[in-house]
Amino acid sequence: MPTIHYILKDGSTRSVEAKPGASVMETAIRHNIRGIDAECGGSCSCATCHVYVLEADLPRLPPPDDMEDELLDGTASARAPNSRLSCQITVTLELDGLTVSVPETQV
């Protein structure tokens, strides 16, 4: 299973290992990942899953899509060119070693 490490708000790290198919939201959530809401869910409506991807990885994800990029300019912390809601990024194989920080806040 492909690990995903998540940098916390007081600058530790979680990795936990993924079930491919599932989003890094749902991964984060399922592992108690604190600081990444989701409030819906996953449905792409409320960006309180916000997270910076490692810059090192962004080449290994797909771009945001329109509706994605728009919800980034309404994030409650301030957007950065690796900002990605982490309910759109599907963990695949190929995404192992993935590193993801969670922003300041989420409302």
Given for the second form:
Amino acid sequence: MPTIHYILKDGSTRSVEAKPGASVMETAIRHNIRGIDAECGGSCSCATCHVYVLEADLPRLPPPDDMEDELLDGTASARAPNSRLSCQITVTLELDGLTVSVPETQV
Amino acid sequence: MARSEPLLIVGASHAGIQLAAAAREQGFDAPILLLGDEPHTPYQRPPLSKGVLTGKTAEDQLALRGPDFYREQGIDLRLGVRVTGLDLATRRLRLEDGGQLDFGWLALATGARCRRLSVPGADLQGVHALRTLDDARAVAAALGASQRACVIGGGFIGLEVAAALSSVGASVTVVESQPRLLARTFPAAMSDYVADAHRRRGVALALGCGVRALHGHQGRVVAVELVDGRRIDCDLVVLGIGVQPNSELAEQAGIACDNGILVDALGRSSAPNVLAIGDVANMALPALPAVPGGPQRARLESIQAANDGARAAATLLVDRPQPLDAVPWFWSEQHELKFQMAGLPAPGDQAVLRGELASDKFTLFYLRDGAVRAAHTVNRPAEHMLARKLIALGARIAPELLADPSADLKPFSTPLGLRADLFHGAPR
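Next block, the form predicted in complex with the partner chain, ref. the form predicted alone:
In what comes next, the whole complex appears, and the chain from above leads the way.
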């Protein structure tokens, strides 16, 4: 099972095993990762599952589609070049070791 | 009011879970007991009328929190528990099984239930409502054998179900007694757009006509008969004719209710130490920039109202009251259309269209006395997020600027930007 690393607001890291096919957001909810609110439950409507992807991991991800790209302009914490909505990143075996950090606030 | 007393939450759906989580996050350290009447681990409801019906969302993706959350947070979650009585004088709940529970704080997050259809045949097999996981399972199972479905009610739930069922191959007719869809929320132009969008995707609509009876064969529904005599043959009926708040517990205890439990912007009811949140709460709306003509309170059936109301109520529990101040918003998904609604339009608002209806990407802004008060967007999530900021600020933007898709509205979304309109010559 691929491992996803979440860097929390206090700087600590939670590493959890993810189910391939689940999103990085769903994996976070399942493991009670604080700082990923995901109010709309993963339907790309609310931008409250915003994460910053470790720069080195960015090339492993397909780029955001138009809808995600638009929503990222509305995140509560500032958008950065490595900003993504975790509900739109599907975990695959190839993403083993993906590292994301949670923003200061989601709402 | 007493602080740091044990909190008892009745209702383990979005609002109840969010209150428990927010209370802990904000430092509330007294015991929390959370009662749910369904047997299932608390789950998300929005996917029930969408991905669960199409099979895109599996049940194990629905959990509101991970399995260890409740233990980790010191939240005592009890499922399958039904509350039958509330005594305010002794601060005690009576349970269906004869037990009773004392509380310091009580939060009623009892939600709402589907209205039933009161016509002959409404209890036939194959007739379903859609509110709970069990409902969604039943509809999904019936869909497997269904060729023709009839959805009664052209509101958000009905239309989401119609879109989901038609996307997996069922032939679907939506029956709506009002002459247009979503009449409570949308102006005529938006209703017409939605009707056209569904028709273009193969959903049949019967508007402006009520249901007289459901007909069955050997106990199973086979047709819906309309008041005008038309007959819609079907083997599956899904009702989406609205909900009523589960406020009986509060009413019987003498708590002030009127279309839900009346609460202020902190979730406080008329009874000391009793809060109400989520679909059952008729909540005072946040004090956004004062513009006459808007509603003062509303019972908002939305995830956002459940979450934000719960967060506001949690601030009371830790003695740092911070009333609800968020712009109401909600969303719907039908076919590949993402609807996002912000603010509450009122009759007489000036509607300004930004973009083109036919492109399935646009925003309809609503101006009241020159200020942006509401916005309905389709497939324009960034414009929706921006609209929420504009509404919170009561931004004044000239209609011709709003209507121009090439005009940049972002400068209006900061407090400083409020003054930018002076330079654009907008009316004040």
